[in-house]
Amino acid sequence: MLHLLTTISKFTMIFIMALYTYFSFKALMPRISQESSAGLYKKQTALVMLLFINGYIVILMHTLYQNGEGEASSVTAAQMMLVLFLAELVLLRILFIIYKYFYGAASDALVNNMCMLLAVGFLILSRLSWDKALRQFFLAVAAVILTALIPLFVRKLKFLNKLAYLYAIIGIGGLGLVAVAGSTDYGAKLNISLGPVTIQPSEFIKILFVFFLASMLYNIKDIRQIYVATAIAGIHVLLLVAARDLGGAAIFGVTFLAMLYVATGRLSLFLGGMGLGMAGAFVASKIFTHVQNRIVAWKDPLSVIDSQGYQVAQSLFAIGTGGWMGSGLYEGMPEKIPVVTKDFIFAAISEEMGGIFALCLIFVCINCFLMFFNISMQIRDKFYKLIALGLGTVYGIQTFLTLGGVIRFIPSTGVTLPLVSYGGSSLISTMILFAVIQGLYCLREDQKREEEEIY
């Protein structure tokens, strides 16, 4: 009865998300009205909770016959499961009520896609791992009250173009302590420990990064700004590359590669500095001997499967086991990859969700990705397009660093995915991220409405 609830509980997420997936792109078509979409955003927000009640059932059911049927320990388990089931559902409908009724201009595609995302990501957190499941919903909780008036800030304030200096103080002060007294994590140094609390500076300091890139480049007077900008730059990335921590200097230094080309129009440059990190990064894996594991096991796995190669082996297995439509939940033996609810949290999406589903997830990224460019493209004035444009290419540099690294399509770089892994730094800093870009949906509908006012 329960392999069978579980097999029908597969098909039916299978189907909802590729139905979500649709409306995603649908909604995005230039010649559908605004009333049409509202409707598919609609039908979205009611998908994403048929997504989680669904996939909640399942787990609930395993939790309660885990031990045998009627165990009290069995009991006691699916008991704590169903508040943790209630109290994400409660927090995925304070996120829409935040963004949907308190900013009405906010974007319900990008509304949608985060619950839609984190919903994801708590069901296939709670199948893995009840501690790390609660953990993550706390961090949840504590990332929509921190990001909550972020909307608001970003419309409001008028004098973040004037905080260059400071945003690059702190984002070297903190890169800078991370490479001095960090502690190694998987051979580069990542986190700093303050008390019962860890903390990844990087994924914080990468969104000053937009903001300093942003604050320097909108307004080019002369090319000294160029060659500041440059400088600085270089001053993260090069501390993070001392911190090991390579994954995070490729996102660094995309980001700075594309906003200079967008602020200056110089592909030379862009081209310059994509030779530069190429021949950086030939540079480190000569250099650094955990890049050096990562390249053989990218190279070929199976060779080394009992080394270097076993995480990534184990990844392309479950990814291969789980094939188009999955094993289902609990199905699948996702346990058996390290670091599984971190960077190689989507072979664990792919062996029970399955392929399909992972691929609509895929596609649920690429919106994102291509919302934030678009909000970047419609906003009139020039720092806050390079904000949009920033973060829209931090995000998808690091959804393509994590999942490249799953898929073996580019060495892992020990990078998350955002919304979906475990890990409270990446959880807080993507939603905020998030609000940013909602704070500039909002400047977007405001310069619209006075437009209209005007004409």
Given for the second form:
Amino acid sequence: MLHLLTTISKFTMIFIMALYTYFSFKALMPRISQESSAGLYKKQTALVMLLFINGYIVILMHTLYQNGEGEASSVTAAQMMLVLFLAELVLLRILFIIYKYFYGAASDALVNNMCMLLAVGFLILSRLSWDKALRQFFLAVAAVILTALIPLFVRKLKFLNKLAYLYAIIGIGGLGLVAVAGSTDYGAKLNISLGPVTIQPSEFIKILFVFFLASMLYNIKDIRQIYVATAIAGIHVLLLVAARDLGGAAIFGVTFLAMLYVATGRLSLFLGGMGLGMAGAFVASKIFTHVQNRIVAWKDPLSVIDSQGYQVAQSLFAIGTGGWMGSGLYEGMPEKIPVVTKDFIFAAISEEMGGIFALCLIFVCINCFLMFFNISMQIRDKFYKLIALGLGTVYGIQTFLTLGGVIRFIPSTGVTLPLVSYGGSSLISTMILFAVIQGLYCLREDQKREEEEIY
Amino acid sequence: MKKKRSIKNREYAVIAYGFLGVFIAMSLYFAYYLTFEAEDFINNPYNARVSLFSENVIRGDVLSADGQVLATTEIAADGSETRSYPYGRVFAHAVGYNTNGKAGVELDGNFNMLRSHSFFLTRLINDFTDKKDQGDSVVTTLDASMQQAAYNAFGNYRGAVVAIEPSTGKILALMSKPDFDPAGIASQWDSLQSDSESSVLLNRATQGLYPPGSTFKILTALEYLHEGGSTEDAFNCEGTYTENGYTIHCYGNTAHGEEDLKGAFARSCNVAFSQTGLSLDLNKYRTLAENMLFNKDIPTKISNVKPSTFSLKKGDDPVLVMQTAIGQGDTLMTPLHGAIIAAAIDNEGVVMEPYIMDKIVNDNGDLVRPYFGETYGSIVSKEDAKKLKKLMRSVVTDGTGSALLSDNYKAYGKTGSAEYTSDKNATHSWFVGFANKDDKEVAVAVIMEGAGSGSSHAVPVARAMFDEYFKE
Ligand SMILES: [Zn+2]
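Just the form predicted alone so far, so send over the form predicted in complex with the partner chain.
Starting with the chain above, the whole complex follows.
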């Protein structure tokens, strides 16, 4: 019976996710009326809840039967799981209400996407590890509280474009600290330990970095501004390389190039910079053994399955064995994949919830960055335009690196899937990122009002 | 207002579309992986997941092309499952085993047999009643009567037999000896593992690397013809030939006397062929061997296939050249490869990739997934194939393969007696060749370790298989 429930839920969840994804792109179509898009957003909100409840029914039943029917320890575990489910449900509703009712101008599409990504993350973490699911919930509570006022700040604080050097100093200081004193994790230095908590400063600094570049580039009066911006951006990237965080270096580097291109309008700078970056990556692959390992694992994971290729091979086994429809929750073996809750969470989702579901998830991520670029085009003030574009690039690159690494489209770089993967720094920084963008959607509302007053 | 907005947005759109393009490419790759590549990964022995399927599915059967059950799962009254093999040892290496690791079709079809495509209502009822679904069956290309014929004719020698349908690549028979009882693998595991001398578990048909002996003269003759030689070129054999301080012997020191290349090929004259070898451009010789799949992965989806090796190159010792030209030296070939070469010559030079899984069917016999023979490509030209066919026919009409003359079909081939130690009298008995009649055709390779000459042992086995295949 449990197997039957799992199998039926597998299909219903795929259906819900597919419908959600369809609506999210339908709402993006040009010339759609305000009313019909509002209707779509309402349906989307309901679908997120439906998916979340459907997933948790399966999780609760499996928890209840994990040690045999009626076993006391199972019942306790199921009760705790039920409490977590309800708490998460409330949290998702609160997040929704904050943006829907306190920030009326916020993008409904983005709120729904945020809730969807968080919901999928909560589900798969509860499936994978009770401890991590619980921690992630508390981190999410903290993130919601910490970011609740950010849209307001973005809307009201008019001096954010004057703090370029402050952003740079904090950024370089933070990355420098990691390069010197960071703890090593899978070959790269990423984290700083502060007592019981470890934080990954680059997750936050990438947002400051976007603010820095926007402040430097929104009003170019003097070519020297570009040189200074380039030099400081270069220091950021080099510090990340020194910490062997090549995924981070790629995120910062591409973000810089994209913002520089948009600010100057010169594609040659972007392409030249990408070429330089490729050359740098090539050199890095010759120097760093951990980069070589990842490239070998990417080219032919099965040939080095006992060593470097193990993780990627396990990921591909998971995705492949799950197939288009997935094995159903608890009926795969995602725990075989090393770091499954972080960098490789997408493989676990694809394995148990299905390739179709996973493909829809990719499209929800696409929908997110399209919403980021959308606001960058709609807003008039160049500083904010650059902020939106920069954050969109950060999000796009990060998502591309993690998804591409998991499915062996590119070598894996060890970055997390925003809002879905386990990890406090990643979760909180992504919530900040989305909150800033929501602030920009609110700003656009002010801009519209001004325009209406003029005309 | 609209206009003002779009003025400065070109760059923004470039970035947005750039990302969109990259993500769509990634999504397409993801879909491609799931549809086409995943299967290669799923069956990897490191993938522990497939074994989970057996909790909900009864492992399906392995069937021969004509519907005989080669492996099945029997369920006792208490629900325990045992894998049984109605043909016992006959298909041991071809079908393989399913405990203590996996081999053969049990390995290659593992994933498929643990999937169920039973009628969906049946599966639904099974779910409600907590019963297992019946897994799909693998229908192989194996022909039970051909396999049985090979098994019966082979006797107690060690060695292997492979039979392929040249136009499709279907493997009709695949036998390796010594063999084992596939149902008893678990209980005999320790003794099977420790017995390194006879390597019972080694599938000699796909992994046995043997000196090809005189069967390699097919390649030597072809290279000689490529370099301007003719089948009418004359040689004189006195039974032995000494050059560079090394003496080549014909089998049993027989003096073949005055002969042309065709006659030398038919009677497998080592003297003539070692002289031929000395005249060859060694780099071209090597290229020819590599075109014919030496030093290359054998094109097939069957797992655990070893590549054959050919190492001769320009500047090597003439003694080694003389040995290599008659299939000794350092050259090694698998029986499967021998059968592929014979099949290609019959098939106008085109290799069809050998395969053993023909289709997957559900418990009702309905098709779930078919497999097709894939064309690897040409390893010899059409004209060369024709010339080689003539030479190989002369082996049957005028030479060492005369036991294959039949009114019922037309046989072609090359025998071999491969020395494998310094003892010139101990030889592996080889035959590679094919036979056809109207549209029907079959290629075989036979090797019998230490049995003697090709014509005395391997040829009768080939004869038994041809007779079986073309029987009315
Ligand atoms: Zn002779």
